[in-house]
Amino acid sequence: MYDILIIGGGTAGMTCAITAAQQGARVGVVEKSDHIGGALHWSGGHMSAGGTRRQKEKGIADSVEKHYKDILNITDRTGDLDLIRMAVEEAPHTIDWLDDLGFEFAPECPRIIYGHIPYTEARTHYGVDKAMSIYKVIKPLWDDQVQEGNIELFLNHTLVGLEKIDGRYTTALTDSGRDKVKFQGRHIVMTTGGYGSNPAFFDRKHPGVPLMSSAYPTAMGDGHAVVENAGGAFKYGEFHIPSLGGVELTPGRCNFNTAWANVLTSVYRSPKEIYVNESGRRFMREDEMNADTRERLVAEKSDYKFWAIFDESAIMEKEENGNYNPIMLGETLESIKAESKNENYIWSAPTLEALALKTGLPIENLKSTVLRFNNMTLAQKDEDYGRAYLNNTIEKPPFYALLIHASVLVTFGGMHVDKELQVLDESGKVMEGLYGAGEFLGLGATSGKAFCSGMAITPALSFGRILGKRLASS
């Protein structure tokens, strides 16, 4: 048996059995997939702290209690308080820690992300390589300690079950995919992440929510269905908003680090086009500054999507600072303009009516849409939304249709805890011997009902310590 028993090894399992093992403990690690690290392979890597030594050196007052603060004001006081209370007093020293591992900061950090609400002070921090930069310094800490052997790791297994010995839950039941094999210990981290590529867990979470997953592969919801199967709670799944930009690549998937568009707000890219809906109309006012505002205007229609349309004129504009940026992250005017011909999530016409027979989009709303917009470009006003930026006619051929949804990222659902991270069943009682840490408890108990800057990752490394340290002198 050993003295803890960690299920998943991604951003918050690796950290607890690193804590766990420098300490002495005998570590097992049981993951899924076929190597460690989980979405550390695939995050932007935000983490967020306030009174970290990083902003001391760029002389940026911060501390706590502004950071939590902060939190409270954007979420309106929702979430989990006592979780992101600790999340927020341990943060600064998760940082600090990184920093003293060597991690490469990002040479613009910390910095205030409008992604997402923006904080008051510059405090969101990642490295040069995303949160490869964070696995980059935790992996050696990880091969010390398995090969020292306080941490023995399991791949390919599957978590299936639950069982109990004498009221505590001891026992990890798995599938390798040749056959089942059990696991034990006396104390049991559930680090398994969300469930944002599972369509069948997601609906059931989610009714007549649409799902384009940009979600890290293997997050499931393994660990869910299995506590929830043993009486677990699940919340804050009524919190869930999904993220702007998505661009489907394959059926019901896209991918951030692939192809994404910048539509997250508009204070990095002045909109130089108009977005409609599946009726051809606008909706909302394109250079809204307010990324939380943006995301539930889009998630308040059904199908969770909609058309950027522009023309040629647009796509060859360049900003004040003479360079172009155009709509797609990481893309060029050429390949934007390839891709378009491919018509997969971008397409080219040289009429609107053509554009909209590609499209699907109903050919005179479309057509009475553009000329609408176009009067009110060159009278300066948008009487409909109240749109600032008019800099853009839509008229010079060909004209594009960009295919934008809003995407799940990460998942707002997951297990109740207590502030001891000690999952709760339905009824509120602690279900002996399990512990949860990272997106296994759900984005909504770190970052309430929006999107705070960092509250993914930084709670999910700092919770992961926390168990690690707590549980192998216990």
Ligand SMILES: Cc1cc2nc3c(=O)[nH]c(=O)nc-3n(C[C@H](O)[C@H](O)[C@H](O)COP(=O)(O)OP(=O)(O)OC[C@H]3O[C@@H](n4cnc5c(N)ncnc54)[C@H](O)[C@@H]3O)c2cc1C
Given for the second form:
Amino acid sequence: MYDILIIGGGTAGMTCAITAAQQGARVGVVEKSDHIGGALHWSGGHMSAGGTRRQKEKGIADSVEKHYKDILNITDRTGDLDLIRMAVEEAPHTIDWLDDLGFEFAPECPRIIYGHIPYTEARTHYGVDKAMSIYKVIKPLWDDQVQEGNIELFLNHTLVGLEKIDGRYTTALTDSGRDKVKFQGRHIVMTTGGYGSNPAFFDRKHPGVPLMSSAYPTAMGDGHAVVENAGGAFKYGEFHIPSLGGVELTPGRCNFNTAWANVLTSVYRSPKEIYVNESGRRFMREDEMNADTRERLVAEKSDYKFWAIFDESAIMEKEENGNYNPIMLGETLESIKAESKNENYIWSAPTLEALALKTGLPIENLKSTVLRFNNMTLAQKDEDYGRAYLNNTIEKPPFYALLIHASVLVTFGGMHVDKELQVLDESGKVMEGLYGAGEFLGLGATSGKAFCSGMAITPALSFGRILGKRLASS
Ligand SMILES: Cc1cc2nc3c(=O)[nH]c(=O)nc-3n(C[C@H](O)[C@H](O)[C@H](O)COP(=O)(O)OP(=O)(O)OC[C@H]3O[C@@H](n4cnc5c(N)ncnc54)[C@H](O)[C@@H]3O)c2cc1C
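Shown: the form predicted alone; wanted: the form predicted in complex with this ligand:
Whole complex next, starting from this chain.
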């Protein structure tokens, strides 16, 4: 029997295993895929913390209290306030720990990030290589503990069930494809991640909400399903909000790292386009700064998607600083034009009529929407939505239509835990022996009903460390 059996060797699971093993515990890690690291391989790795050494070095006066207060304001005091408090208290220690390990901060950070409702201080920290910068510094610690025999890793083993002995969860049933294997631990820590890559599970928790996923492929809600079967309580699903900018690369899937539209806020880019719904009508001011407002306006539409309509001059126009800033992140003017020839998620045509035919948007509506927008731009007054950025008419062919989805990077619902991170059942009773950390708890637990920058990955790392330390000595 292991001292600690960890289910899922990703963000939270790795830090839990490392910390426990460093304290001398015997740790078993069951991982369903053929590699460790989980969402670290894809994540943006934006970590928030108030009061870090890095902030002090940069002359940023911040604190746990300010971070906590900001989260309460941003989320309207939703989420689990005990967990949020614990997360922000541990966050600076987590960042300093990474710093000690040689974490390579991006030179410009910490920053205020406007892709979410902004904090009042520059407290979002990230690496030069997104979340892989985290992986790079924790992997050597993991390897040391594996080498010393303190961590035993079982790849390609999927948790399928849990069993109790004498009222305590000590046994995990796994399936390796060839064998059914039982693992035992005095404590079992669930770190199986989210459920954004499982359309059936997502639909059960968010009926009627379309899923266009950019979650890590292993985020299948396996852990949620197993723990729910055992009587665990699922919470915070009602806080679900999507992220803006996904384009559909394969059916039902977007990819935050390879093709993403820069439409989450107009702080970083002035919109040269208009956004229209499936009726070819505008539905919001395209220069809205507040990311949360934008996400909610798209989520009010039952299809969670919209079209950005622009013309050739919009593609060619530079920002005030003289740089091109195309609507697709990381793309060039040429690559956008080339992609439009593939007609996967962006289309172009010599006339608005032809564009409407290609996209299925109603011809007359699209034409009248563009005409009205052009007239309002010439008059420098958006009478419909109050847009202030009115620098471009849309009249120089070819015309473009980019189909943009509200996409799921991270899931808000998760399993209910108490402030000791012990999983609770439907009646609020502790499921003895069972603990949870990371997205298994749901982003709603640590970020309430809004996206707070860095409040998924930092709590995942921190709660993993807290559990590793605590359980190793109990
Ligand atoms: C593209 C992208 C960008 C993001 N950007 C940010 C950001 O900038 N800031 C932020 O705060 N958050 C961000 N997030 C979210 C954040 O990265 C994740 O919430 C966090 O990394 C999840 O950590 P975790 O340990 O819970 O899960 P993971 O790291 O996903 O690990 C879960 C592990 O459990 C394994 N597993 C699953 N089911 C089973 C099973 N049945 N049996 C055994 N093993 C199993 C998986 O294979 C995986 O290895 C982003 C997410 C994505 C996808």
